[in-house]
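One chain comes next, on its own, written out as structure tokens in the form predicted alone.
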Amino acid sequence: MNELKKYLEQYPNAKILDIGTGKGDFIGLIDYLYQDYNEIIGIDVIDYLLEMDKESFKDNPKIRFTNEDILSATFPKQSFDIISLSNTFHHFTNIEDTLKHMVSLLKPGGIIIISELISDNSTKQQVSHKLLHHFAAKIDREIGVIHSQTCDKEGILKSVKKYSPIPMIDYWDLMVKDYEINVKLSKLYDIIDNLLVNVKDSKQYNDYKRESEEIKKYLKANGFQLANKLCMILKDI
């Protein structure tokens, strides 16, 4: 995490935008590493996640959340010193337009931080995360939600370099073990069961059910650890 902290500290009193903020995990990581920011705005299109975020960060007046899509966001141009995108890259259909819009919101000399799950070099515990993520992606696609499976490191690097209008100046494997929160298996089982509810009327429901039971068996036998992440820094030089 020291590499990420090094880049954050280059922008004192920074205004930060976190895109596809989800449960606010990456905002929490930024706040853990670096408190000398002016404001963090988290945006997402899922209302119930934003309500959870508002509750989780209610004691920090420098963090706020809003329901917006990055492609239709109404922030003024060149508004942010840092824009972050964590575990969201695989949800986009138009990567090129998304990156272009992100760059338009970036101040001159600002950075974009992209952190994305990768499928490479996983331990047995990390395979649990991949299995769970791939199952969730499959369920989402069944109900019409854009959600791709995790890609390998080289695939993500190639895609970002191809579509980004500004150069990638650095990348590394993001190790967040000191920051990880232990997740109980019962919580993961609940996530799997809730995913199944979304496809209860599907013709493939029995197949999904069998797959869910296999994932639970694997989790019980091997435990759970967050999958590896790749962190990339793009800079408007």
Ligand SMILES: C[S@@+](CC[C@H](N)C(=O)[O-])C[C@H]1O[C@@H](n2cnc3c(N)ncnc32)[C@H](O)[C@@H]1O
Contents of the next structure:
Amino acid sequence: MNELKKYLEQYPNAKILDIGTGKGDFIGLIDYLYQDYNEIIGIDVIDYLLEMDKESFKDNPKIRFTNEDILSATFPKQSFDIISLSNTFHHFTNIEDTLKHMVSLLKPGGIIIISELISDNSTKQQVSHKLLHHFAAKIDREIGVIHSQTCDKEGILKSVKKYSPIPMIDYWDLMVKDYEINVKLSKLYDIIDNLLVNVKDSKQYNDYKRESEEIKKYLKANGFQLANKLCMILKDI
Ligand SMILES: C[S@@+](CC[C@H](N)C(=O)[O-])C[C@H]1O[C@@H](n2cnc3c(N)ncnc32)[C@H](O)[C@@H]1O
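Go ahead and give the structure of the form predicted together with this ligand, now that the form predicted alone is out.
Once more the chain from above appears, this time first in line as the rest of the complex follows.
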């Protein structure tokens, strides 16, 4: 995490945009590492998550949220010092347009931080996260939400380097264990059950149900740990 802190600290009074902010986990990490920012805006297409964000960060007037699609949001060009995209890369189909759009919103000299789950080099406990994630992605796709499986490290590096209009100047394995909170098995079971509710009318419901039982069994036998993440820095030099 020191690497990330080092990059954040290069931007005093930064204006930051966190794309695909979800429950604001990455905003929480930024705020944990560095407080010398001017403003953080979290943007997400899903608004019920944003309600939770507002609650979590309600005492911090420098953090705000907007419920929009990043590709149609009307932020002025070159308005952010730092743009982050955490665990959201695999939610886009058109990576090239998304990265181009992100670069257009970046101030000269600013950085893009892409942090992304990777599917390789997993421990048994991390395989639990991968299984759970791939199950959630499959259910999302069934209900029409864009959500791919996560990719291996080389695949992500190759794809970002290929499609980014600005160079990747650094990357490393993001170790966030001391920041993240332990997740209880019962909470993970609830997540799985809630996912099943989304496909209760599907013809494949019984297959999903069977898969969910297998995943629960694996979680119980092996425990759970968050999957490895890769952090990449893009900057026009
Ligand atoms: C897996 S969550 C990541 C949450 C958080 N950033 C994290 O690091 O855990 C991905 C989020 O991206 C959001 N998302 C997907 N496409 C988006 C878009 N075009 N514009 C804004 N948010 C988007 C989804 O709604 C979802 O909340």
